[in-house]
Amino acid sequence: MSGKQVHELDRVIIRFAGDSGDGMQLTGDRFTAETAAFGNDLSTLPNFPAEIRAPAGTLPGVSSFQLHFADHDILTPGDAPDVLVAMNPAALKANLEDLPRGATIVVDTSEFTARTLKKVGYDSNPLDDGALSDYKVHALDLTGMTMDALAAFDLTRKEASRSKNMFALGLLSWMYGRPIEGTIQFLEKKFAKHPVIRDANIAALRAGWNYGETTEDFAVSYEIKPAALAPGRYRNITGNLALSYGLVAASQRSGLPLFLGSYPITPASDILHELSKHKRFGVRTFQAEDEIAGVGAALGAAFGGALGVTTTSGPGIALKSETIGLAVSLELPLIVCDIQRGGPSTGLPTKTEQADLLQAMFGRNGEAPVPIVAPCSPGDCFYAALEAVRIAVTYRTPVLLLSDGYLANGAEPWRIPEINDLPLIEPRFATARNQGNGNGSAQFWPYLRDRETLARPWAVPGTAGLEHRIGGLEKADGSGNISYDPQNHDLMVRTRQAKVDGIAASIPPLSVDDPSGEARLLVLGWGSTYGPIGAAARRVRAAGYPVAQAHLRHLNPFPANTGDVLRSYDRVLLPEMNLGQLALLLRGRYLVDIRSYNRVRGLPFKAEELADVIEKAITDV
C-alpha cells in the first residue's frame, strides 16, 4: 500500500463522458456493477446519441454515463457530478456547465489537439487558458499511458488506444475504493475468444489502478461505506432487465407459457434480447418484420392460451393501436409494454419522456378502455410487470405498461424476492364442464361474464365443446354472435368500461407520505418522477417546510380514493416530463385545480430544480 490518505465520503456522483466509440457505457456499467457488489445504494443515468456511431469529436456525438452512489438511501442519479472523466474536448464542453465549482475533472490530454479543439468551437486550449480554474483538474495522457501499458502486446496503436476506458476505470476504481475483480472476470468471459484483446484490457485496467496507487498526482483516495440495506440478496438491475424478469416470473406464477412478439425499437429492444435467453422457462420470442406483425402474433398467442406480450416505444404504439383495439373487443389478456421516449415521430430515440400517457388512454378508435400501470423505479419494473399480468389475466383485457427510457436504462440495487412471496395468477381457463349459456344448455357462450370481475371466459382453441366466433365486429352479449343491434352495442361498450373501472377494487388505495401531518401542498407524480420528487421533498422538509408526496402507479383506473386525496390538500403540484397530460386527466375527472410543472428536455428532473419549485408553491400563497 502507498500510505496515501483516505477520506470518507457519504456519497459521490461520477460522470464518464467521451465519444460513442470510447466505451463510456461499458465503463459506467462496470463501475456500477462493482459498486453494487460493494453494497452501496446507487442510481445511474446513461445518456447517449441515437446514432450507432455518432460523429467522433463532436458535441452531438458525446456519450456519457452518470453514477450516484452512497452509504445511505438515494433516489436519483444526482443533479451535478462531483467528478467528470472527459475523454476529449467535446466531452468536456458538453458537460462543463453541469459541474459545480470545486468539482474534479480528469481529462485525456492526448485528445486536446488543435483540430479537435476547433471542431467543438474552442479558440484556445481550456487546459491552458485558465478556463478551468474553478475546478480540480487532472490533465493526464490517458491514451499515452494506456499505450505504454500495452507495449508488450501485439496490437496496433488504434487497437491499443481502445483500452483507455479500462485505464480510466482502473484509476477511478482506485480513487473510490471499488474492487476490480468482477470486471476482470467480465473481461475474461467477454473476450474469451480473443485472448490478446482480453489480456490487453485487463492490463490497462490494472495499469490505471496502479497509476492511482503510485502517482503523486492523486494524494487522496476516498471511501464510501456500504449502505444499510434491508436484509436479503441483492443484485444490480436496470429497468428493462427487471421488466423482463417480471414477465418471466408472471409466466411461472400463472402457469402460462410466455410469448413475446416484438419489433426492435429503442429503448425497448433490450427486453427482446433478454427474453430470448430464457427458453428454459418456456419463453418464446418472435422478432417480427414490423410492429403490427409483432402485436398481431402476441394477440394470437393470447387467443391460443399463452401469455401474449409485445414491447415497443411510442411510434410502435401508434402502429399497434388497431390490434390493441381488437384485443379490447376480443377481451383477451395482452401485455403491451411502452418504453417511452422523446417524440413526436422518431423524436429523441435515446432520451426519456412521459408523453405517451394520453396515447395510452385514448389512442384507439371507438370506446376502447385499457388499464395502465406505470413503474416508478428500475426495480419496480419487475413488480409492475407482475401487476400488469395479474390485471390482464384476471380481467381478460389488454394492459399498457408505461415505462420510459430513464427507467429502462437506469440501474439500482434490487433485492431478489423469494419465489413463494410472489402472487399466484390464476388463468381459470374455460372447460366444457364449467361453461354453458347460463340457461341449462351445453352450448358454449363466450361472453357470459364473471359476476365479480365482468371477465369473459378464456377458451383455448381445440377444447371440445368451446367452439366460438372471434373477430373485430361487435359481439352479442353472452352468445358472442355478430350484432349490429344499437342497444346491444351500448351495453357492450358500457360493460367493457365497467370492467376496467372495476379494477380499482383490486388495487391499493393511493397512499400519502406526509410526515408532519401539517402539509397544505401535495406533490403528486407518476412513473419515473418518483425519485426526483422524493429527493426534492426530502430537501424541502430539511429546510423546514411541510410537504406531502403521493405517487400514482395505476393510471387507469385511478385508485378509488384518488379524488379524496386530491381534495384534502389546499394545493396540488404535479411535475411531469410532458406538457401536462396527467394533470389534464385529473382536472377533468375530479374537478381539482392541479398546478403543473412541465419539462420536455429528454432528461429526468433534477432534485434541486423541483425543490425550488416546491418551496415556491408552498410560500407563494
Second form
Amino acid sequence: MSGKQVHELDRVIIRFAGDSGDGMQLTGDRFTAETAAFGNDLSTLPNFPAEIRAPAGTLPGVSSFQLHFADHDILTPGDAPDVLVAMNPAALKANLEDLPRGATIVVDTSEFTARTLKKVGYDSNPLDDGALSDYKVHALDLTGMTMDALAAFDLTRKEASRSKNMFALGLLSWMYGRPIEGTIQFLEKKFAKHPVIRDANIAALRAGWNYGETTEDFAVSYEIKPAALAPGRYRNITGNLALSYGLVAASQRSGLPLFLGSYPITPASDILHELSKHKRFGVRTFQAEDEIAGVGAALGAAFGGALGVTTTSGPGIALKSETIGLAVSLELPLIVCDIQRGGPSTGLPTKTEQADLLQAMFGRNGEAPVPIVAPCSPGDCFYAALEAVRIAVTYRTPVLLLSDGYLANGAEPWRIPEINDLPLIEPRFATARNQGNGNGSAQFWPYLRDRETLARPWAVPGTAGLEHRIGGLEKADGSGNISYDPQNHDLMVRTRQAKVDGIAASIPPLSVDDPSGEARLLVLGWGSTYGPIGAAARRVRAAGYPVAQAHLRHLNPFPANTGDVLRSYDRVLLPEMNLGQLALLLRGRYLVDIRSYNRVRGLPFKAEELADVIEKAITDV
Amino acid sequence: MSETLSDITVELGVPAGLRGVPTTDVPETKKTFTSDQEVRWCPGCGDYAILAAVQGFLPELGLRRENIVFVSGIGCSSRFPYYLDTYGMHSIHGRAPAIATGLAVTRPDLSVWVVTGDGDALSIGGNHLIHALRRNVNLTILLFNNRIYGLTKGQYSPTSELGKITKSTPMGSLDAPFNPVSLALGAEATFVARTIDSDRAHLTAVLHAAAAHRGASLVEVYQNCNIFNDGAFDLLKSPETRDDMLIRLEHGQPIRFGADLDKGIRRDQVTGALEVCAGDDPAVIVHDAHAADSSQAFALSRLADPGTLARSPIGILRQVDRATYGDRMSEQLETAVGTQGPGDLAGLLAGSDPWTVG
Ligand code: SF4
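I've shown you the form predicted on its own. Could you give me the structure of the form predicted in complex with its partner chain?
Every component of the complex follows; first up is the chain already shown.
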C-alpha cells in the first residue's frame, strides 16, 4: 500500500454516467458485485435512455448507473450522488443538477472539445470556466491514459479506447477499497474467446487502480466497513430477476409446469428473457404475436393444468383486459404481471410510476374483481410472485402482480432462501364427480364451490368423467350451465366478489412500524415506495419526531385490519407515484381522510424530499 | 399430467396428428359425444349438419373422450363446444387460436380443436389465426364461413362479397372479401382444406384428414346461415349448377370438374396462372397436395370468383409435414434437461457468486 490516507465513511452514493455505448451499466454492475463481495449493504438503480442508440455524445444518449452502499442496512439507491463519474460532456451536463455542492466529480476530459461541448449546449468549457467551482473535480484524460496503458496491445486506437470504462472502474475501486479479483475473473470468462480484448480490459482495470494509488491527484481513499446484515447466504438481485425466480420456485413448489405467454415490452421483457433460459425446469415460454395472445395462451395453459403466466407493462394490461375478465369468469388460476412504467399511452417506457393501480383494480367490463399483490423491494418480487401464485391456485382466480420499473431494474443484496422454507402450494385438482343426480349416479358440477374459499374445482382435460364446458357467458351457480336468470347473475356477481374479499382471511394483518409508540402520524405506502418512505421515516425519527410507517403488499383485498390501523392515527400520509389512486380506494372503502403526496416524474421519491413532507405533516397534526 | 399419460397405453399406428393422445377400447358412439345441452341454433342452420358430422366422426378416432378439447371464440358457431360431451371452452371473440395454442403446447396428450367463424377468425381474430398457422401448432381449426355476422343479427363480414347490402351497409359493403384458403396458404399453413356443410361424406373425409395431420389444420366449411344470408352457397349446392361450380380436388388426380368432367384446369404457359380448359385437354394438371411449394395450391385457391364463389376448389388444397411448434418446444425442453440436467432450484437461487454473512 502507498502511504496515502484512508478516511472512513458510513455510506457513499456513486453514479457512473456516460454515453449508451460507454459500458456504464457493465461498470456499475461490476462495482456492485465488488461491493457485495466486500460485504456492504447496497442498493442500485440503472437509468437508460428509451432510444436504443441515441446519437453519441448527446444528452438523450446518456446512460447512468447509481449505486448506494453503506456499513449499515439501507433502503434506497440514494437521493443524490456523492460522486459522479462522467465519461463525456453530455454525461456531465445531464447529471450535474443532481449533485449536491461539494460532491466529487471524476470526469474524462478526452471529449471536452469545442465541437462536443457545443453539441450539448455548453458555450464554454465547464472544466475551465468556473462552473464546477463548488465541486471537487478530478479532470483526467481517462481515455488517453487507457490508450497509453494498452499501447503494447494489438488494438486500434478505437478498440483500445473502449476499455476506458474498465480504467474508470479500476480507479473507483481503488478509491473505495473494492476488491477487483472478481471483475478479473468475470472478464476472463466473458472474453474467453477474445484473448486480446480480455487482456486489454484487465490491463485497463489494473492501470486505473494503479493510477489511483500512485497519482498525486488522489490524496485519500475511503473505507466503508462491511454492514452487519443478518447471517446467511446472499446474492445481488434485481426485481425482474427475483420475480422470474419466484415464478420458477412457485412452479416447483406447486408441481405445476410453468407456461409464460408474453409479448416484448419495456420494462417487462427481461422476465421473458430470463424464463426462456430455464427450460430444464420445464418452463415453456411463448413469445406471442401480441399482448392478447400472450395472456390467451397463458389462460389456455391454465385450463390444461399449467401455471399460466403473462408479463407486461401498463399498455399491455389494457390489451389483456378482456382475457383477464374471461379468467375471472372461468375462475382459473392466472398470473398477470404488470411492470408499471410512466403512462398514459406509450408514456415513459423506461421510467417508473405506480399509476396502473386503478387499471388493475377496475380495468375490466362488469364486476370483475381481481386480487392484487405489490412487491415492495427488488428482493420482495420473489416472495410476491410466490404469494400471487398461492392466491391464484388456492382461489382459482387471476391475480395481478404490480411491480414497477424501479423495482424491476433496481438491485439489492438478497438473502438466498432455503428451498424447504418456501411455501408449498397445493393445486388440488378435481378427480371425482361431485354431485349426485338423483338416480344413484353422479355428475360433475364445475361451479360447485369449496365452502371455505368459495373456489370452484379445477378439473383439467384428461380427467375421465369430469368433461365439462366453461365459457364467458354467465353460468348457473353450481352446474355451470349457461344461465340468463336475473337472480342467478346477482348471486354469481356477489359470489365472485365474496371469493376475492375472502382472501383477506389468508393474508397477514397490516403491521405498523412505530418504534416510539407515540406517533400520531402514519405514513402509508404500497409497492416500490417502501424504500424511500422507510429511509425518510428513519431520518424524521433521528430528528426527534415520532412517525409510524405501514406498507400495503396486498391491495385487493386489503388486510382485514386496514381500517382499524388507519383510524388509529390522527393523520395518515400517503405518498404515491400517481395522483392518489390508493388514497381514492382507501377513502372510499374506509371513509378515512387521507393526505396524499403525489409526484409523477418517472423517478422514485427521494428520502430527503419525503422526510420534509413527513416532518411538515407531523408539525401540522 | 404425466401420470395420466403413463398409465394409458397409446395405440401404435395412430395418425401423426393424434400421436400421444390416449385411445380407448371402449366403443364410442355419437351419443358418447353428445352433451345434455339443448342445441340453440336457428332451425335450418348449417351448424346442425356440421355438429352431426363431428359427433358422428369423433367415435371413429377412438380417442379417450376426456382427452379431446374444443375451444371456440364468439359467434353462432362458437356455441359448438357446449353441445359436445368433451372438455370445452367458449372463450372470447377472436382469441380461440391463442388460447388453444397455450393448451396444445402444454398438453401434447390432448386433441385440441378450434371452432370459429368468418368474423371471429378473420376479422377480430385474424392475427391469432395467421400466427397459429405459421407456428404450426397442433390444432384442428374449423372455420365456419357463412359470409355474414349471425349472432349480432346480420352485418356484413370479412368474407361477404363486395357490395353486400346489410344493416350496416345499406348502400353495399365497400371492402373486398378475404378468401380464407388463400389467406391460410399465405400464412404458411401446412394443412388447408375446404368443405361444405351439406356434403356429409366430403365433410367427414376432410375432418379425418385434418385430425390426422400433425400441425395446424385449417378447414374452411361453407355454412349456410338461413336467417341472415340464406342461399349464400346455393350456386355450389344446387344439383343444376354445382358440378360446374365446384372443383373437387383429389390428391394425385387430374383436376377436372363439370357434369361429365368436361372441364379441366391447366396452366397458362405465359402467365403461369391457372385457367379452365376442356376436360380432355392433355395439359390438365394433376393435384399435388403434398407439393413442398405452395404456389399451385395458392393458384387453385384463386380460381374461385370472390363474389359468387363460382369455381371454388373443395377438398385438401395442401398437406405438408413440418415440425410443430409444440413438438419443437418439447424437444428444446428435453435438450435442456439432457445437456444441463434437471433444474436445481437451490442452485438457481444461489446464482454464480453468492457470499456468506456471519
Ligand atoms: S343466425 Fe345464422 S348462423 Fe346463427 S344460428 Fe341462426 S342460422 Fe345459424
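Residue numbers count along the first chain shown, from 1. Please read all numbers here as calculations on a predicted model, not as lab measurements. What we label the rigid core is the largest C-alpha set whose atoms superpose within 1.5 Å from one form to the other.
Aligning on the core only, does the CA of Tyr135 end up 2 angstroms or more away between these two forms?
It does not, since the Tyr135 C-alpha is displaced less than 2 Å between these two forms after the core fit.
Relative to the superposed rigid core, does Arg157 relocate between these two forms - that is, does its Cα move 2 Å or more?
It does shift by 2 Å or more.
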